[in-house]
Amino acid sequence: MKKLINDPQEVVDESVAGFGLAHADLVSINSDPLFVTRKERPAKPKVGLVSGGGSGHEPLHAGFVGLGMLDAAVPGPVFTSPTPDAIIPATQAADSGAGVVHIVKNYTGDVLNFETAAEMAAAEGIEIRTVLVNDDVAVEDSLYTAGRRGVAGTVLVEKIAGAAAERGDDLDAVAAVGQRVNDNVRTMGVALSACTVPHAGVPSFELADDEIEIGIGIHGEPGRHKIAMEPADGITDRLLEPILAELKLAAGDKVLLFVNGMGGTPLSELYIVYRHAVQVVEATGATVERNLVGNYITALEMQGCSISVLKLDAEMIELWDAPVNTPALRWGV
């Protein structure tokens, strides 16, 4: 394994410590426990956002705090759920007294922890609604899930539900938002070769030289099935079949179309992976009205991609073009 670390076990703090100091305009790290908030305090009550996991996908989440996306963020170990006892002052944190919204990706840790963090946060009289997202079509259920998992459809629920709380919306209203979002986005991914989780040493599965997976989940584990590598616009057709099968696109649509890296491929291949899937998707008779391309939500080193469709509405266009501020995404400011 050669990754740039000191002590495997020391990597999400050190990393966070790294972060803080890299973006300290814009947001604060608090240590023990260890959560990442806002720098600026909104200037009247607004809705506030709190998202967290395992790290190891970064930039998600804490790449994603700031104006117009999330309040607060909670790394956990590297593939690991924090727990309550750094979600619950994270929550508070994110708290100006008009509610909180939990952006929770479907794993059975990170569900079970948001929720008792949520119970207790309530019992302090802290309003609490949670979005779970689960746009994964590869597989109902996992390893770690009951049901799909959450994975990159998470960025695109973060923007437009973090824009509608910073325009005003009530606690109700950006919870549904966020839902809209989540219900109307599929994803699917694909794995060139392993990562390595850093306490582990070792990757995390196998695939021969000549093999890829199709259907992976962000942390490793299985998909639809195994596959020998093939061209770029073969791979990418692949993905988009049961994203489309599911959306049912038709003439007149609008959609976002989001190429997200897996943190070891290179942007000139998302990009390629890119030009195939606006065709493809545009053969539908729909429009994609917006994009995303880049390593926004990874998993360590793994090679690979994911591609998300969502398809939009007016209201979701508006949302997204609003300003954001925050280290990972940043425009109209």
The other form holds:
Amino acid sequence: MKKLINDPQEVVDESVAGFGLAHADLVSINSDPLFVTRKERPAKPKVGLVSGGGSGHEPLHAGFVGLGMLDAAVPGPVFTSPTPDAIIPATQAADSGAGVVHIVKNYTGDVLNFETAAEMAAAEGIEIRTVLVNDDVAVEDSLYTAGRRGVAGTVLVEKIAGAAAERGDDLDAVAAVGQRVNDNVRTMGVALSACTVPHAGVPSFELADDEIEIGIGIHGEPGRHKIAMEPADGITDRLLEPILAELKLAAGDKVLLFVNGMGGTPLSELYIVYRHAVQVVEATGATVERNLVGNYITALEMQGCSISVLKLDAEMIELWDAPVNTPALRWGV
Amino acid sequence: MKKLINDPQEVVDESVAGFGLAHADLVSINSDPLFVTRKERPAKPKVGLVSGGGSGHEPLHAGFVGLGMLDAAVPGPVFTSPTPDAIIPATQAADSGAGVVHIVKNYTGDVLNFETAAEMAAAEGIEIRTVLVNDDVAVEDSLYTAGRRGVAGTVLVEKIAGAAAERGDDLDAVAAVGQRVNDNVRTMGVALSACTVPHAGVPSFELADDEIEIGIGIHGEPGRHKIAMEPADGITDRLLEPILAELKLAAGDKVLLFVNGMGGTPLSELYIVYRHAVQVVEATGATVERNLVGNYITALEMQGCSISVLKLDAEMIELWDAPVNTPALRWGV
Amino acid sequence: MAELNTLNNEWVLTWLRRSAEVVARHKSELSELDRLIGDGDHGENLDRGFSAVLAKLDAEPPATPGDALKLVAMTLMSKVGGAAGPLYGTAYLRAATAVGGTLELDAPLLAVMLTAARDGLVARGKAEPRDKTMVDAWTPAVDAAAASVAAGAHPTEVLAAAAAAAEQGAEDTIPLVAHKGRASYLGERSAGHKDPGAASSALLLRAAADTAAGYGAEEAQQ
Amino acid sequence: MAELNTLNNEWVLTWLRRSAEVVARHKSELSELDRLIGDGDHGENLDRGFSAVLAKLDAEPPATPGDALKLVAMTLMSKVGGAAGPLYGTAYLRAATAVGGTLELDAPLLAVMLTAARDGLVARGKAEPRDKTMVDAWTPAVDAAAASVAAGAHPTEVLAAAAAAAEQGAEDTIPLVAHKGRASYLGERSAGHKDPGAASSALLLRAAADTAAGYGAEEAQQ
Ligand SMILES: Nc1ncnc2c1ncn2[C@@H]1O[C@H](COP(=O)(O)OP(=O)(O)O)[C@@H](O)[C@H]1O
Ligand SMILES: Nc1ncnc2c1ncn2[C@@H]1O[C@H](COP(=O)(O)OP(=O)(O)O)[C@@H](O)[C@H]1O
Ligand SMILES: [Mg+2]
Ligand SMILES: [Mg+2]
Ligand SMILES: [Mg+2]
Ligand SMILES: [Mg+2]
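Swap state to the form predicted together with its partner chain from the form predicted on its own:
Next comes the full complex, and the chain you just saw is listed first.
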């Protein structure tokens, strides 16, 4: 394992500290317990948005703190959800009197810790809604599992719900639009290599030189099955198949197509995937109205990508286009 | 070698095609010969900015085509400079009557091909200036080498010269400010792993599990020497040492600090490097006024980073802050 | 100690210290189990929690078993994170509630305490038996403890029975397909590996039994 | 052919086809040399260029040696890229200029042609002898050709002398430290490897000599 780190135990603290220095115009860092908030508190009360989870997915979540997106982010240790003692003060910091929405990726650890924190914050008088993101179609049978994982769709939920909060929607409305995004987005991922958690020091799973792992999550956990390496177009077909089977797109539908890098794959390859994905999606008669291509929710240095398709409605498009000013996503300002 | 590609020979064409689809609001693709231009031609004549070079450094250069930065980019094959037959029409497309600045990274191939193209474009009546970027302090002895390489400083030259062109500076002024940026920026890089050129299929150099390569360029060429793996802070010290030795910063100096990822290193690690780099740079008495942290000029999936320090003057700060709207860099719009 | 009818606060404190020591010693092993069917952090997570427990015990040792268990609950809840943090946190919290202010824990109360802990786990995590989670160590442990109490056993024997059953329960998770937690994403591929949470649960219960039996008590107290 | 006093357009066309075939055959070898001290694309680059040359020769074979060499120059210039594209492009362009409209190339003109090519390389790339570049294959080749002409040799002998000298020159780059091109960034570490451009130059000159000597002419024409 070779990484640009010092003490493996200090990875998250040092990285967030560097992040805070680089984006001091946008964010503030609270170091103990660790959470990130917007630099400026809102002039008038607005719904606060808080997300968080294990670290190792950068720029998620701290990179999305700022105007039009999150009010606070809570980074846990690498791939380990944060604890209530950090989520609670982050929630308090994000509350300007209009309540707070927790955006939680559906992993047992995240769910349990956010649940505990939400109970305790509610006990202190903050109104909380939770949007549970579970867009990962790789998890087929949610009756027999912890349910679908929350993966790349999270970024879209944070952007669109964030824009709703920014324009002044109330707590239930912000949660509702976040939920609507989640209900309309499906994601599937592939890994060409594993990643190595700093304190573990060994790769999270083994892959032969001619194998890839289909249906991975974002925590270096193995996927549903291994297959032999294939050309990018074939992999793209495989990822889109279960997504399209669920979304049942038809002529006239508008979608946002999101090709997300897992951290170790060059941007050029993501565009190769995007190119074919557009062809496949548009063959259903739908049109790709918006897109996002890049490393937005990663698994350390894993090589691979995920594809997400979000079925858009007019309001989602408007909220997607609304100004955003965060370290990792910025337009309109 | 596992990559999200189809035919290795089609990597650049397919990737640029996907890029064009994803950013159709900002850029147009000319596919044969291959070059990328801004979607909209300027309303009134302005100095055109053209850059290019081998592919594999994405988002450079095509990702920087747009308002406030480049007018055209010419992607060559992976790590191989493009040829005059593509550079010439890109130059013509970028010319709106006020002349064109070529921003060329100092590699023999780029220099010779851009030189030939510039001669031929000049013969067709376009006024050309060339800014040769050579910021890489890893190349110690330019008397006995092809001279310092052009690396991450290129992004800063493109941004600042691009802003000068956008505000209406004339050809000589745009070239002059680009040259001034080059003269005041120094860069040094490190690789933790090599990268694999698609058609080669084998890594560009060998590194043992406990070795890193100091003073690398951006083409997967080996660096000046290998050393044993070290903590991030030690590596950061090593990269900054020759940079600071040359820049001779003093109290009151203002700098832009740029930590650039080589493609395969997670953002979180770049922030760890950034954190310590700020400490080291500010220990000279200078202040870090602006920064950039991320994957902007890469070497495929190489793991590692480069650090650049640009000594700023007031005009450079103003031009850095000016609006930019490109696929890879965007603010103020 | 083996002949005592009750266990006291000193037993609890020694148990907790021994737990911290055992977790530290088995950290890599637990993380390796988790790497195979999860995300490889279970040992690291628990060790972070129990190191913090140890620091707090050193700073100000709680005066009653209930306070000690509550301290563990709050510390694990705020330091462990992941799935295991809230689950163990809830278990120790329910255990603390079950013992209340009692200073001397007799055999029936120990069984009640273990049952409360298990019920807390289930309430929080909604896992059923054979879902391949820590519940599969706790449920046989609780059953064995109850049977042992019914047979009139001493506290030390009750804990020994619980520990042995937990160890067996953890072994028995090997062939199971996970239906909860991260391992469930692997589907059939989760079979063939021991559940890390069940393994750590067995270690913690074994630490309780060993402490009661007085094995290596001096080392653990160092 | 070995006894002829001049070489004609057919020789040029056959040489160029053979060049394409030789480059294709040695593509990986050239790229591997380049991987060791450069960026691993030299074989790929040249092959892309000479494949395009072949396609153009097939489409419309030029009528004179000068036109053929010019076609190569323009094609390499626009297809090869990298350092080698403009360098070889300039070399073939100067060679074309040197032969002008001549249809039959005698020994002195061949030496002049090779000299012009080498001078073009040097003018464009500014490399000096022993900088570890293709110039280190061309300069001995040019010298050998001149000596051979002075000794009254036939064209075939002149080319054979040039090819042998280029091969030796390429070998002799092995101990050199590069001062030009990408390899120069390696400093002392560039010593111990053959320069890829010198190696490809030797192959191209050997193809010229072999074509003149008639070796394997049928295969090359297939
Ligand atoms: N719903 C659940 N109920 C009970 N135990 C669970 C549940 N989900 C996970 N676990 C336990 O948690 C363990 C994993 O803990 P840990 O690795 O610390 O957290 P994470 O999975 O968040 O990384 C599993 O081995 C399993 O025993
Ligand atoms: N300035 C120069 N003069 C002459 N030959 C050069 C010069 N620079 C590089 N070369 C030659 O070019 C060869 C490399 O070509 P190639 O690999 O195709 O281009 P690049 O280095 O751009 O990848 C070197 O082996 C060397 O022989
Ligand atoms: Mg975890
Ligand atoms: Mg090259
Ligand atoms: Mg785990
Ligand atoms: Mg090369």
